[in-house]
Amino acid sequence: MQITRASEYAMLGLLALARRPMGEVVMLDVVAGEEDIPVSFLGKIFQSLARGKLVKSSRGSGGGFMLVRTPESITALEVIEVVEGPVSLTRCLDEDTGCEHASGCALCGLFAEAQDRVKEVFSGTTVAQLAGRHIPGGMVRNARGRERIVFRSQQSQAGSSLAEKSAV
């Protein structure tokens, strides 16, 4: 199983909305810029998120997107399944196709256990938790474009002078 770029961008878009007060409407190009995501691709992804009732769109002047629910109530699993569909590590576990060996196959049992653990991790992680430890991609890109970053730190506890240290 591989999570696609669409799910990754969906999560990043929701993180951008989660950084704002609940109910604030944000234009798509602002979200795309903050997270360094192509606007056209993000637009298609947000249409899926709107159909999945995770975001709401508003048109016209001052239009954009906003979260429908609090970031604490939206899990990573929900986001992935809205964008990708049900998580299935292998065709054995796909509800639609099923597996002719499922009743006595040791591999099906192993795959099912692995899938359950993956779902457990994703369902136990919320947008709010991720937002608390995420640095927007646009900020990272802008920081990389600088020639040097200057840090100021005290040389001693005696409190003499401040020194500048350059880091590349």
Given for the second form:
There are 2 protein chains.
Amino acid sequence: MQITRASEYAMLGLLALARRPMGEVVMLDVVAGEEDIPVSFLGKIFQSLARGKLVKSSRGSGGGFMLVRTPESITALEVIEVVEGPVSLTRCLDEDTGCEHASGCALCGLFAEAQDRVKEVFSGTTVAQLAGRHIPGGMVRNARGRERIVFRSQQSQAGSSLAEKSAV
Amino acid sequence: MQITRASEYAMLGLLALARRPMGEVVMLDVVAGEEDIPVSFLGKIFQSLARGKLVKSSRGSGGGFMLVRTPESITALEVIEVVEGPVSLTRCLDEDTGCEHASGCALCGLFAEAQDRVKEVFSGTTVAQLAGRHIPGGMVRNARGRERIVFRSQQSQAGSSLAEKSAV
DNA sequence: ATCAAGCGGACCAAATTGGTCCTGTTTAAA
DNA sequence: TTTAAACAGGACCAATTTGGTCCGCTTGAT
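With the form predicted alone done, generate the form predicted in complex with the DNA in the same format.
Shown next: the complete complex, the earlier chain at its head.
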């Protein structure tokens, strides 16, 4: 279960759509600007989201992207799997290759359990829930135009486990 | 939380030691042979394990590796962190860089929770427990010598979620 | 002394990540 | 009916990570 930038950006992009009235069409560079994502990369990601039927695109002037499902119905797991494909925590759990350590490999069971826990968390969280907690960030409009503001001090909310420094 | 071959091999290597009486010294190529791991790569990994005080090495003839702690006291999480370093599910949770999406990034919270679940699983499993479930596998001796045997049919035990094929 | 074994650094190829860029198509609007 | 706006999709790219190999060095037992 590898969470890359692409998944992060996909979720942030969906949050940008979810903040708006359902069905509203938003241009790529607007989303990219709000969430501070490279627009060309976000384009690729939204292509995936469109193929995965999470958003619909319309072309031509006045075009852009809109949600095709309610934010309440889209889980984080769906988003991740649409952009990353059917991912797995290790190659042991990969659909194609499978575990190569053969017969009684105890590790597979362990990894499978860990992966299931992760999937539980992600499948139990919807875009709507995230949107509720999310403040767009990145760019903030002030008197002189657009300026990047970063609140380093707020990182600590990210998780208790961040503090534990282990051996390297 | 990225589980690479190195972590897998490290655990398998420790299992090989755990199968033996505590304190027994085992050579690298014996472990590598039992678990079907490239010996030179396993050497690197055991160097890490030695630095992480999970095993002790002795050099010269008759040398090899031995556990310095009981299999019951070594958790999977420790092993992973010794070989991979302080890993995180995403860059958002990385100690150094931290979340770059600024202020109210809801994703960090989500990722942190998922990561904590994974850590729970790994910190709740010991090498001893794994050793109990593990059958060395990989190589099986038969009449004509050594032959690689793979039990494809046993993959399915790895997790129910493996079957769900999502769009790519 | 000598041989067996791990140590540690240099090196390597392949895959993945995180993008960019350019040439289409589609569509709305002038 | 142009034309310009906007996404689609493929090619390409550099940097990093992964998964190793190799070789000369050091250590330790006989």
